[in-house]
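One chain follows as structure tokens, the form predicted on its own.
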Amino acid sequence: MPESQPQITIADLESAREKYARERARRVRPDGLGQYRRLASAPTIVSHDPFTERVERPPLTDHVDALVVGAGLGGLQTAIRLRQAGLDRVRLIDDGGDVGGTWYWNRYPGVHCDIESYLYMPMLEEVGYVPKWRYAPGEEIRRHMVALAEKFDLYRDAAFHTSATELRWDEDGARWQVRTDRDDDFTATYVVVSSGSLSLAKLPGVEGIESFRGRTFHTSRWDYDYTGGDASGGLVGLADKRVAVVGTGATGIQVVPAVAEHAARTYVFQRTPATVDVRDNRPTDPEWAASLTPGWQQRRMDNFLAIMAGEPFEEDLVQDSWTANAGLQRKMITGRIDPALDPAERELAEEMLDLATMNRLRDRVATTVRDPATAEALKPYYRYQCKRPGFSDEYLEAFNRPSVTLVDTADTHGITRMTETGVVVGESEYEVDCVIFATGFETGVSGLLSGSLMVYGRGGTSYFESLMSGFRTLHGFYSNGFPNLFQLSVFQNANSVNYSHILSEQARHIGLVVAEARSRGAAWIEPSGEATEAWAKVIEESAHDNLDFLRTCTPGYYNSEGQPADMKVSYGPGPIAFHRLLEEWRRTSIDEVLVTDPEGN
């Protein structure tokens, strides 16, 4: 702990626990996740694609080697790996008008990645590119993904503004029949679903949201015709506008400074304050970029992953706020835990370090924000890993502008209602011209898991109905009864704060498995029921039990808005151990998913 921090005592811990419990009680709602609604359910708020015009086309009725549902970081990398595995016709489909996923939709002013871009932007060496900024702006990330799609010829068979609605296994043809909302009816040998991390924009279920007569939009559908400017700022259209920004998570932290710079009046509606640590973004040093040697990105990614997972490392190549607080991340992001330490002693040491860190972040608020009442409302009172950490060198400073007002909604459990002219919290109405919802996305909800993409495997078995008896996969990728069907997710797989790296490894694994299946002439790829049961047991026995911790946290997406599920999700020993396990499995046990004789002869 930093020398400038006073020594944490047991009395300090007890006081903090009591304060955290009180702050949590102010914010917990009985409706949990039910407090939100999907963007598409609000007819007065734009949910269609404002960035790319939808082009009519005839329905697709052909056959492709592979279909990849979702053209974000995971789907794009998987399509590339399948192309490298020898597949000629790889079709990407996506709701958006181009590749990019979250980075296609998130074009709001100030948007950047919060993981160092040299780790986060995939396959940099494949296209010979070094990001211009340490934490790249969204447009740089989006254009890089377009460059990848172009390099690997993925636009040839792609279908955008298209959603898969049904997958049905064709027993005789040993392939998937695919139907979409564009009346497509084509077939694919392999299907990969990569559409679940951050794909469905959400809104708060506020009474009267449709009655507001001003301009409203979600940050993933930013209205530059109204605000002026672009993702780099310059929102001159707000110069005479009173603007409400709803939400103070990772999106709000980036949006508020840009809006506050130009709007005549800015109201920031906050339920729970975020942690706001130092960002320290800066342009890439040209000399450093020129000094990089082949393999530099993988080495840097692996180094970061090792530090975050508690694996041995020789030096910290990244040296940012993530790696400085790596020990506090393992409460939620699984990794190595020293078995030599008594669990109670380890928990006490972690809690003391946690409190010292949170005290430092609260002190940063107090020394940055001049108004004491505003500063107090912006201080986060919860354990560090209750929410994904935030980083900014501009957000807190924005509240020193006379035109910016923080509206804390904790005691009213959020916004009370909206009227034709404004936003109401309790008995106070704030008249505004524009409401911007910085309320993010549903997390981890793929079509497979929600049932919006109906999947019928061997014998017409429904994938969604099969989940009722428990989640069963091998390594999180494939399930018994659903040949040649893969999914990308954290469920029964690995996890890390740099999810792009996790997706890179998942894409690589799928590509290698498909390549091996093709080289051996396998009829299809499918694990046995025994293998998926055995893997479910591994997850149950190895995953860290965070339930009690999550119950103490303020509401957020980590704990399903204060109602955490008693569910073991990820492989407990951490991502590096999991990737080693996959490598060993590919070398010794890949036969268990390669069905070479469907009749069993």
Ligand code: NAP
Contents of the next structure:
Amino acid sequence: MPESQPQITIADLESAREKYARERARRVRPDGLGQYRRLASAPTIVSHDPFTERVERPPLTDHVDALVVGAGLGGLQTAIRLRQAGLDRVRLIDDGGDVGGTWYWNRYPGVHCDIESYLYMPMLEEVGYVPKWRYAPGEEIRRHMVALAEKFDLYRDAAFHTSATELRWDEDGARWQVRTDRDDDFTATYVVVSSGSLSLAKLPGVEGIESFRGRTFHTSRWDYDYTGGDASGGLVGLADKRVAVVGTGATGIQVVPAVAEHAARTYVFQRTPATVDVRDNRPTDPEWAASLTPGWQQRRMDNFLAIMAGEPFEEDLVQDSWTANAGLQRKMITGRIDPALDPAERELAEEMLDLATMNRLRDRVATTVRDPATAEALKPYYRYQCKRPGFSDEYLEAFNRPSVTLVDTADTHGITRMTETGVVVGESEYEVDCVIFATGFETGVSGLLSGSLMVYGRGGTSYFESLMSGFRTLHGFYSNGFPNLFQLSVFQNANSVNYSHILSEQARHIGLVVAEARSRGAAWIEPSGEATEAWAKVIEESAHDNLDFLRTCTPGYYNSEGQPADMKVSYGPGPIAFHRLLEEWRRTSIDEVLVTDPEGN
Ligand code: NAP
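The form predicted in complex with the ligand is what I need now, so please give it after the form predicted on its own.
All chains and molecules follow, beginning with the one already shown.
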């Protein structure tokens, strides 16, 4: 698909800017991020694991070569790379009941990955698997992750339904003392924290959630006992039910068609409409699968990353709505900007392309949804980069069912409250039997940055307290004073919409550094304070400053609900440049983190 050719005038831009500002003003709330509450804080709503029974076990008191906190895509791939680096005892721990992370918890009906499966599902060639669909259902991804854990023998030492609570560096033993919420007290030579960035489910902090007498749950804890069916549909339990779905983000647009197909009545409570672009999912062509030659997956991943990052490429191998709109994503995600362009001209060209794309998406709503008032309410009025784009060929169609009602909550800043019998918006109450919260997750709050996992490094230094004087890492992975401790995240590292690819590269890097440390007999791995200081400066100087742009955006998790933080996150030249930099660093400078003579350090 070619990128849209804008036919836009300056007057069009001005009128769009005004309309976007008005729509933003309808939604901004003074309480920003404070409007939400954690799922775990609502006692009447299931926050425990509904998928796997918790099994009692004695506390672990052994020693492992590596502990990996988080068994999602990052942790699992890192555990595999550590296994390949020669480590025998690799312990994955996770608060879920199995590997999978996002794909463990998110089993709602309709769940699919919105990035092409051939790029997103890691290590396909290692296990000789080709996904069945271009965009894989969540269950296929989860099963693939289980297959990887089995192939690399990662269940042997794994501990599920377990959360690490404290890591303490043992100076004498040069290893980490690990404590968990299951009274485990074991040691690990290396620790990797990969606990995800969108893993704590949240609810609107509205009054009355606890008083609702019907059934209610968050999409990441889907209640199939109540709805019947499974992630592929068949929600026969809803046949006589009035169901409310609150939230229309990437999750909501996948859930609504599945609910609408079965429920007697469906009310969709929308605050901000999502962009809904073409999905075009289809089964994998067996002839294409048979034609794949070794190395195909990495080539395809690299090609997608290059297109999304604005690097030169010969051919668009993926050709989907992501690559068609790649120019619009660069600003937010990778930010590689052509230096030959005058900044003002570039900004104008981007804005025109953005408006052309948003006009196309609004036209898609108008031509799909039959009721004009519903169609108007479903049109998104903000810049394309303000929110994570959505894709569906069924969501908009669902509003043509007589049983589906869109409830626009923009003017009330979301649902107002809940009663024993339903959901209130302004003065109107909608009586329902079931309320499903598709209201998303807290961002960037897990792992080392949250303080929920306390970490004490050399000399008993608290990691969390060390953050008060600034976030200091080398390449985002490790910090001075915290030997053999790695983290996976976008911070001071790279980012892309195919986050699975970013995690693959992070896992590979950690595996290679650990392998090198072992072959050189290093006492431990740790960057110097000077190295982390220098890297923080690189990030500060290179990261793109999107603050002004984010301030004009409609609220959402990209801009901390309308109050964006002044924070430089990822390496400005983009992921490809970053991966090249890491490769070069491994070739020439890896010594700087290999501590062979601790006394002399
Ligand atoms: P989300 O994007 O944060 O969406 C939450 C939704 O809840 C928004 O529509 C929000 O409206 C709405 N909401 C919040 N409070 C509300 C209130 N008081 N009243 C009414 N509506 C309210 O969460 P998500 O849809 O779970 O997606 C989170 C992220 O997960 C995605 O952006 C994506 O990165 C990932 N994801 C990926 C896939 C995939 O296929 N790979 C699928 C699902 C999710 P506002 O927009 O007005 O805030």
